[in-house]
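Shown here is one chain on its own, the form predicted on its own, set out as C-alpha cells.
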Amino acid sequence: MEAINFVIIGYGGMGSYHANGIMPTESERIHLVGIYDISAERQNVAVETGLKSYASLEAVLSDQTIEAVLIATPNDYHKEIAIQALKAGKQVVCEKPVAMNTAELDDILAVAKSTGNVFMVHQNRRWDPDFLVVRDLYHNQKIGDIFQIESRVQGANGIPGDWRHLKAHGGGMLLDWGVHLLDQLLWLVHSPIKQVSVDFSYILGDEVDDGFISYFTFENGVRAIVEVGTTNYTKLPRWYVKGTNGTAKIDDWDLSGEIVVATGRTDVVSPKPIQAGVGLTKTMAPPSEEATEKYPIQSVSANFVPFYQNFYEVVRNGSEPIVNNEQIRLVLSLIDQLFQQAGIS
C-alpha cells in the first residue's frame, strides 16, 4: 500500500487538527510530509512536531514528491489555491466551505475536470455520531415516516477567531456552521426543496451573521428547521425529530436524549385532563404509560468508510467519493439562495 504524500496549506485550527487528530488514524494511506503557513509561529510549531515547513506555496506545488494538498486557509483563499494546486498536478482536499459562492466552485471544478485530478471537500460532519443516529431513524423508519427535522447548534461564545468576523474572508455562521448542517440535511433528505426562508442574526454587531434560523419544505413533505446561534446561554436540543410513530430528541453530541415510540396498543386508558396554568387540558396531557415506550439514544456505526480512507480509494482505485462535488454544489447553491433571499450580496 503506497501512502499519499500530503502537505497542509494553512496550519491553523483546522489544519493542525487534520495533522494531529485525523491523518494519523490513516497512517497507512496518508503520509503528512509538511505544511505551508504564512505565520512564522505556526511554522515553528510544525517543525517542532517533525514536519517540514515550506517557504512558499510555490515550493509546495513544485515538490514532485508531494501528491496531494489539504487547503485549510480562510475561505476566500480556497479558490485560488485549489486552482493552482490542481494545475500543478496535485490531488486536492479542501476544507469547508469549499468556496465563497457557487460561481467560484464552478471555476474550481472546471479545472479539476480539465486536469483529471481529484478534488474533494472535507464535509466531516457526515460522520458525526448524532447525525448517524438521525440518518438511521430516517432511512429505517424507526419512528415511522419522519416529517419534521429540527437541527441546531447553539453556544454563547460569539463568533470565534479573527477572520470569521469579516465578510471579505467569508466569515459568519452560515458559512461556518450552516454549511455543515445544510450538508447533513441535503444528504439525508433526497427530495427537491420547494420552499425556503431565513432570518439572520446580527446581535453582536459584526458585519457578518452571528447566527440564523432557516426553514425548508421538501417536495416529499418533509419540513426542516436549521438554526445556528452564538448568543444562546442555554441550548435547545441538537436534534428534535418527529415521525408518524414517535419522536427523537438528541440533546448533544454525547448522544444524551431519548426516543419515544408509540406502542400501538388499543387497550390503553384515554388521557385525563391535567391542570395547565390556570386551566385544564386533555390535548396536552401526557399519554398513558402503556401508550408509549422510551429508549435511550444508541450509537450507530457508519456504513461508509472514513473520509481519508475514501479519498485514498478515490485516488488509487477510482472509487466513488462519499462527499461528491455535485452534492457540495447543491449545498453552496442553497447558501447562495439564503443570502440572496435576505438581500445579502
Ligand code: NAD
Second form
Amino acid sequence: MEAINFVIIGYGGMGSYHANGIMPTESERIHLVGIYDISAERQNVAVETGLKSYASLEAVLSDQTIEAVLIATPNDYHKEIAIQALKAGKQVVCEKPVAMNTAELDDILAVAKSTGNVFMVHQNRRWDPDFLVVRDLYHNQKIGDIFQIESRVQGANGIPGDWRHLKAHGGGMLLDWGVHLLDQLLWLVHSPIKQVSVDFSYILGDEVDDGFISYFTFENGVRAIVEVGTTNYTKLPRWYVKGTNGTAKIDDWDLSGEIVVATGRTDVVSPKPIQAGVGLTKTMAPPSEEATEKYPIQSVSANFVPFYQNFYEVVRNGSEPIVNNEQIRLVLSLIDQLFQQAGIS
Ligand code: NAD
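Having seen the form predicted on its own, the form predicted together with nicotinamide-adenine-dinucleotide:
And the full complex, kicking off with our chain again.
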C-alpha cells in the first residue's frame, strides 16, 4: 500500500487538527510531509513537530514527491489555491465551506474535470455520532416516519477568531457551522426543497451573521429547522426529531438525551388532567406509563469508511467519494439562495 504524500496549506486550528487528529489514524494511507502557512509562527510550530515548512505555495506545487494537498486556509483563499494545485497535478482535499459561492465552486470543478484530479471536500460532520443516530432513526423508521427535524448548534462565545468576523474572508455563521448542518440535512432527507426561509442575526454588531434560523419544507413532506447561535447562554437540544411513533431529543454531541416511543398498547388509560400554572390541562399531561417507552441514545456505527480512507480509495482505486461534489454544490447553492433571500450579496 503506497501512502499518499500530503502537504497542508494553512496550518492553523483545522490544519493542525488534520495533522495531529485525523491523518495519523490513516498513517498507512496518508503520509503528511509538511505544511505551507503565511504565518512564520505557524511555520515554526510545524518545524518543531518534525514537519517540513515550505517557503511558498509554488514550492509545494513544484515538489514532484507531493501527490496531494489539504487546503485549510480562510475561506476566500480556497478557490485560488485549489485551482493552482489541481493545475499542478495535485489531488486536493479542501476544507468546508468549499468556496465563497457556487460560481467559485464551478470554476474549481471545471479545472478538476479538465485535469482529471480528485477534488474532495472535508464535510466531516457526516461522521458525527449524533448525526449518525438521527440518520439511523430516519432511514430505519425507529420512531416511525420522521416528519420534523430540528438541528441546532448554540454557544455563548460569539464569533471566534479574526477572519470569521470579516465578509471578505467568508466569515459568518452560515458559511461556518451552517454548511455542516445543511450538508447533514440535505444528505439525510434526499428530497427537493419546496419552501425555505431564513432569518439572520446580527446581535454582536459584526458585518457578518452571528447566527441564523432557517425553515425548510421538503417535497416529501419533511419539515426542518436549522439554527446556529453564538449568543445563547443556555442552549436548546442539538437535535429534536419527531416521527409518527416517537420523539428523539439529543441534547449534545455526547449523546445525552432520550428517545421516547409509543408502545401501541391497547390497555392504556387516558392521561389525567394536571394542574398547569394556574390552569388545568389534559392535552399537555404526560402520557400514562404504559403508553410510552424511553431509551437512552446509543451510538450507531457508520456503514461507510472514514474520510481519508475513502479519499485514498478514490485516488488509488477510483472508488466513489462519500462526499461527492454534486452534494457539495447543492449545499452551496442553497447557501447562495439563503443570502439572496435576505438581500445579502
Ligand atoms: P485558522 O485561522 O485557525 O487557520 C488558518 C491558517 O491559514 C492560519 O494559520 C493562517 O496563517 C493561514 N493562512 C491564511 N492565508 C493563507 C494563505 N493564503 N496561504 C497559506 N496559509 C494561509 O482557521 P481555521 O479555523 O483553521 O479554519 C481554516 C479552514 O478550515 C476554514 O475554511 C474553516 O471553515 C475550516 N474549518 C473546518 C472545520 C471542520 O470541522 N471541517 C473546523 C474548523 C475550521
